[in-house]
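One chain follows as C-alpha cells, the form predicted on its own.
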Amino acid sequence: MREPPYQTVQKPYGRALVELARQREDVVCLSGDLTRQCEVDLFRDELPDRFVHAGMAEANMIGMAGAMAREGLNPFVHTFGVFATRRPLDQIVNAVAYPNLPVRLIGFMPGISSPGGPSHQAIEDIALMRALPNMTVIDVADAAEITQIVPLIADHPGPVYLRLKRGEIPVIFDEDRRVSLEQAQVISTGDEVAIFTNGMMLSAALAAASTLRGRGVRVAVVNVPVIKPLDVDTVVRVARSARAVVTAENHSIIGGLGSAVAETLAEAGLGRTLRRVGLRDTFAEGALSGPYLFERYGLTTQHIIDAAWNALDRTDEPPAAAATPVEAGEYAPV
C-alpha cells in the first residue's frame, strides 16, 4: 500500500483491454462516441477491426452488444455510465441482463467526478445495476486494480457493468494486490469503527483512518470492489468486530454500497450504528471541478471523519483531515 499524494497514470484500462484483445480473438469493443474520453481510441488504433463505432445511440449499442454475445464474441461497451445505465436501462434488462450474456458495460464518469450536473453525474448507477438479476457490479479504487480487473470481467461467464475513473488514475495499491471477484479487501483491523468503501472514496477513507487512528480510535478499512454479489462473510466479520460501521461512496446512499452493508447487517441480526457517507437523496449541481462538488456533498476525508465521530458517540471535537500538497501528476484525498 502507497502513501499519498499517489502517483498516477493515463489510461491503464485503455492499456488492459488493448492486452486482453491481444490474447483473446473473442474481444470486441464497441464505443458510444466518446472513444477517447473512455480510453478506448487505443483499441480502435491497434485493432479497428474489432472496434465499433456505434454514436450517440446507446440503446441500439447495446442491443449490438447482446447479439454479438450470443454469437460467442466478448463485448465491452464504453460511453459515461450515466449514458451506459440511466438511457438504455430496458435494453440492458431484455438484450443483456435477462437472457444473461457475458456482456461487459464500462461506466466513466462516476457519481459527482464529472462537473457536467445532473445529466452527466452516474449517481444511481449502481443501484440500477444491483437491482438488475445476473449483474455483477464493480467499482475499482487505482490502476493496479483496473489492469487486473478486465482480465477477470472477460472470463466471468454473465453481465458486467464496471465503474472507472476517468483521466488521471491514482496508484494506490503495490504490484501484488490481487483483485477478487469474490472477496473483499481487508486493509486493516480495528475494533472500534470499520470503514467500508470503494472506487473513488478509498483513498479518502484511508486518509480518515489515518487521522482517526492519529486520537487513538482503532479503525478497519475494507475495500469493496464488489458491491454485487457482495462478499456477505467479509461483511459480517469485519462489523461484527467493531462498535460501528461507516459507509463511503461516490454515489447516492441509496442504493449502492451503503444500502448493500445496511441489508446485510440488519439481515445477519448485527444491531451496529451506522453511518452511510454519500450522495444524501440529491442530484449534484454542475461545477468547475469535482474536488469543489466532492466537498460540497459530504464525500470527502473530513465527511468520514465525522461520521466515524458520531457512530462513536464522541462529543469531543472530531480531528481535523490535514491536507496533502499535490504536484503535477499526483493524487491525493479530497
Contents of the next structure:
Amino acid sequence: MREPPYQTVQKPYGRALVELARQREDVVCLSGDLTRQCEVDLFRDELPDRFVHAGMAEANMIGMAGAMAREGLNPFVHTFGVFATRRPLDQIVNAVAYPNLPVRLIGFMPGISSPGGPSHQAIEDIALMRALPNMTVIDVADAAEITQIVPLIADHPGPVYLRLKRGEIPVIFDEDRRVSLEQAQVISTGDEVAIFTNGMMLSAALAAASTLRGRGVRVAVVNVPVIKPLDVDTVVRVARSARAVVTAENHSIIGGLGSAVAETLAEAGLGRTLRRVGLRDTFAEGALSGPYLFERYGLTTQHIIDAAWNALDRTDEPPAAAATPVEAGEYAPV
Amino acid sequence: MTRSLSPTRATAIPAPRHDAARVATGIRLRALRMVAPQGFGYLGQALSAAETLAVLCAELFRPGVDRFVCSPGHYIVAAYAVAAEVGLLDPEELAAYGQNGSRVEAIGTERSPAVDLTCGSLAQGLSGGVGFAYTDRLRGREEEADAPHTFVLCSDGELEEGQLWEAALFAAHHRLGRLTVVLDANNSQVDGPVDGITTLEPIGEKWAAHGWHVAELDGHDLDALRHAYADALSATRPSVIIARTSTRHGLDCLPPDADGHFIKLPPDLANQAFTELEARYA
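Please give the corresponding structure for the form predicted together with its partner chain, as opposed to the form predicted on its own shown earlier.
Shown next: the complete complex, the earlier chain at its head.
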C-alpha cells in the first residue's frame, strides 16, 4: 500500500482492455461517441476490426451488445456512467440483465467526479444496477485494481457494471494487490469503528483512518470493490468486531454501498451505529472542479472523520484531516 | 425508393417447402385455439401477420442458419403458431399458451420457443437483429455460401419509439444487407388506430431516407410477399418489407369494430371463428 500523494497513470483501463483483447478473440469494444474519454481510443487504433462506433445511441448500443453476447462475443460497452445506466435502463433490463448475458457495461466519470452538473453526474448508477437481478456491480479504486479487474470480468458468465474514474488514475496499491470478485479486502483491523468504502472514496477513507488513529481511535478499513454480490461474510465479521460502522461512497447514500451494508447488518441482527458518507439524497450541480463538489456535498476525508466521530458518540472536537499537497500528476483525496 | 409491387423480377423465387396459404390459415386457427380459452387476447396480431410469417417460414427461413427476431412480444402467438405449422414446435405445446408455469407465455420472454430473440418491451428487437447481423460481419460470415440472414418482425406502432430509428441508422450506415425488417403495418396500437395517435406516414419514405431498401405491399398478398422477400434477400442494403395488413383479415366473422390489439372472443364468436377457420383449413 502506497502513501499519498499518489502517483497517477493514464489509461490503465484502455491498456488492460487491449491486452485482454489480444489474448481473447471474443472481446469486442463498443463506444457511444466517448471513445477517447473512455480510454478505448487505444482499442480503436490497435484492433479496429473489433471496434464498433455505436454513435450517440445508447439504447441501440445496449441492444446490439446483448445480441452479440448471445452469439458468443464478449462485448465491452463504453460511455459515461449516466449514459450507461439511467438512459438505457429498460434496454439493460431486457437485453442484458434478464437474459443474463456476458455484457460488460463500463461507465466512466462516477458520482460527482464530473463537474458537468446533474446530467453528467452518475450518483445513482450503482443503485440502478444493484437492483437488477444477475448484475454484478463494481467500483474500483486505483490502476492496480483496474488492470486486474478487466480480465476477471471477461471471464464472468453474467453481466457486469464497472464504474471507472476518468482521467488521471491514482496508484494506491502495490503490485501484489489481488482483486477478487468474491471477497472484500480488509486493509486494516480495529475494534472501534469500521469504515467500508470503495472507488474514489478509498483514498479518503485511508486518510481519515490515519488521522483517527492519530487520536487513538482503533479503525478498521475495508475496501469493497464489488458491491454486488456483496461479500456479506466479511462485512458482518468486521462490523461485529467494531462498535460503529461508517460507509463512504461517491454516490447517493440511497441504494449503493451504504445501503448494501445497512441491509447486511440488519439482516444479521447486528445493531451497530451506522453513518453513511455520500450524496444525501440530493442532486449536485455544475462547477469548475470535482474537489469543490466533494467539499460541498460532503465527500471529503474530513466528512469521514466527522462521521466516525459522531458514530462513536464523541462529543469533543474531531481531529482535522491532514492536508496533502499535490504536484502535477499526483493525486490525493479531498 | 424501390417498390416491390413492380411485376418484373430478376431474383429467382425458391420452391416452397410448405403451402404458404394453408400455413397462413393454420396460423390463424392455432392462434384462435390459444386465445379462445381466455376469451380475449392477441389474436389480431396473428391475423395481420399470418401471410408475412407464412411465406417466410414456409418458403425461405433456414432453421439453424437464419435468425428470427420477434420484436413485439405480443406477436409471439403468431410465431408459436407458424413454428407449429412448419414443424419447428410441437403443436401440443400450444395448449399451454399463457398458462401458469408454461414457457409458452402470452408475451414473449427468454423462455419463448421458436424465436432467436423477442422483446416484451417494444421496439428493442431491431437493435438485437442489428447485433446479430453485425456479429456476422465481425466474423466474416457475410461472404460465406450459407451466410445467415436475420429477419426482424416489427410492428408499425414500434416506429413511435426512438430506439428503432437508432438501430435503423446504424444498420444503414453499415449497409447490413443480410438484415430484413418485416414491418406488420396493421394500424393498431393499444389506444386505437396508430394513425389516430401519431402520424407515421409516409412510412416507406422514412425508411428510404434512412438508407434502407424499401418494399411496400399488401401484406396479405402471398405473391407480392414472395417477390419482396426475394428482393430483400439479394439487396446489398438492409431491407424493410412494409406489409399493409388488417387485424381482422382472414376471419370474416369478426365484427368491424373489433379491437385489433386485444380481441374479445365471447364463446359464441369463438365458435363461429372455429367453424370458419376449421372449414378453410380442412
